[in-house]
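Only one chain is included here, represented as structure tokens and corresponding to the form predicted alone.
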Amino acid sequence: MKKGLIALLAVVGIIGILVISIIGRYNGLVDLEENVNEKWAQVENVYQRRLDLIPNLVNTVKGYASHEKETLEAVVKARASASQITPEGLGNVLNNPQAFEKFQAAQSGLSSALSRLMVVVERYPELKANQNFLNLQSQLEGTENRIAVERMRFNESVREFNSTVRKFPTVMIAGLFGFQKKNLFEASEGAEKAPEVKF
């Protein structure tokens, strides 16, 4: 009997030290998840102060520059692509490779649209000394610096996450309880080559 109940103990503290450490992997992985989107509202609200922006500094440059109308126009698409992707559609972004790619792709051509803006810009001296357009290009440029570091921030998250998701044993707990590899921000294509300068 003595034997029997010594066993019985054994094995119930064996199922207990078990549960614990299935309990505590778990909801180390659920830190770890809520990192994740902690830094990815981050880079949403960085992103939405971008789109903010746009439309005051297109109808600043439009009153000085009406004629550069295709660039314009180009802000203005790439800006209602960016906005286009709905918050119920960015809540599965993270576990979507396809809806991700799309964000990135959307962010990306507005990068562009703006680049190509501040380039026309340049043709423009009364507008580059209009103080509205100043300030508002600052503010654009202080975002575009947000947006790199909470990019930055929200891949160390992610890394973080996808290295610890597949650890063993953590990978057959993330695998029970769904927690699924999330996608990082990458380079835009063709982001390694260096842009040619012509005089």
Contents of the next structure:
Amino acid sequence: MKKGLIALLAVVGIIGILVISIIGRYNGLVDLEENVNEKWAQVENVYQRRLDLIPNLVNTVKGYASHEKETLEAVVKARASASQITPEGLGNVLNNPQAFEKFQAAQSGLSSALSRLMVVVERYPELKANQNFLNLQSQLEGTENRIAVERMRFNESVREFNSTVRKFPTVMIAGLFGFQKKNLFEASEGAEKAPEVKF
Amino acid sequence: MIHLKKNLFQSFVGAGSKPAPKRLFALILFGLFALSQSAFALDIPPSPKQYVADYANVLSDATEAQLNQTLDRFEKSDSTQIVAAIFSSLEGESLEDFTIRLAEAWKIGQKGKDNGVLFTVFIQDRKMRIDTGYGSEEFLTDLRAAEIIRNVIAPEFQQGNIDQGVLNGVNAMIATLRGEFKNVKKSKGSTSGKLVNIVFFIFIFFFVIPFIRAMRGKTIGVRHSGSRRYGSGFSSSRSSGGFSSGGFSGGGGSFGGGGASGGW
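Return one more block: the form predicted in complex with the partner chain, after the form predicted alone shown previously.
First the chain shown before, then all remaining chains and molecules of the complex.
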């Protein structure tokens, strides 16, 4: 009788500890994932900021460098495809490796189109002296730097999440509740660095 | 930190260790040192006590005192923190990467408002940058920051007037930001509330901070082994400050890469 009670208490105690530990780990994962989402929102923000800058930039450059049609069109095209990717939704891009790849590809396509434009611009001294262009250029530089910073912070948050998700025994809880490893931004040529803009 | 590691190693190898492993250890140590040197050529100095941190010693004492006073008053009236840091060289670091790490480490600006501004100058590189916090970037926009660099500071720097350039630049930043943030006076709590605050601060200072320091020293201390020291710079800026009230202490502001870079 007494022994049975002790055994029962022990089992209940062990189950209790297990449940508490599972709850703790689960909540930890939720916090980490929320952090990733937050950082991702910032990444989307700064990319959107860049998208918003481009029409003005293209128009200004057009006025001075009308024969650079190809380069300008490439930027417009790259912008169009990048803006198509963005509204796919936050959770979707984060939990879908293909969507993430697409997003990254579109944005780095835009980065390289923009940096080509900025190289071309070097040939037009009047454009480079134009106040409006100078303004847009400083805004673009600031935005590119913001992109680099927010990407880095996003990657940091994902690294933390991923390493927690993959560790034992959290990996079992992650599997149980469907937490998946998330993609990182690769340090690709284009998007990581601001287009080289020299005065 | 290196010495500490060495002792640790010796205790591992034993007191009578032969020269061969010692040499090997020296080699490993050198490798580590070189690695830390290449990765962090210019280390983030500890948070300064004043608003102006002149590590390159290019500002006159009078300018430094004037700037400190202006920026102290500005923080008292507007709560916005502007910190100016002058380095002699970037030592191969990337400008934007270094300055954002600096801004985050010094926690310039108030927590929640993120109304910090960091103005950095690298004399030998002839480069400068204005970093704006998440809150201040709305008012001191990238564009305005670029204009201040281009039209206010760079012309003075080109003529060698570092003092005047920094003064004018800081004044232009203040003029742009003035009135955008209000220094919200904390509502006067009861004396018992104040007492609780004081006890809380004592607790933080004597227990939590040393604890955190100790923890940090254990985990990431090795990385900073080859770093430069900045001790002397601080004492000089403090002595030349010449006023007792105020001084800079980071409020916990956050930065997101906004601002502008430039050269002269």
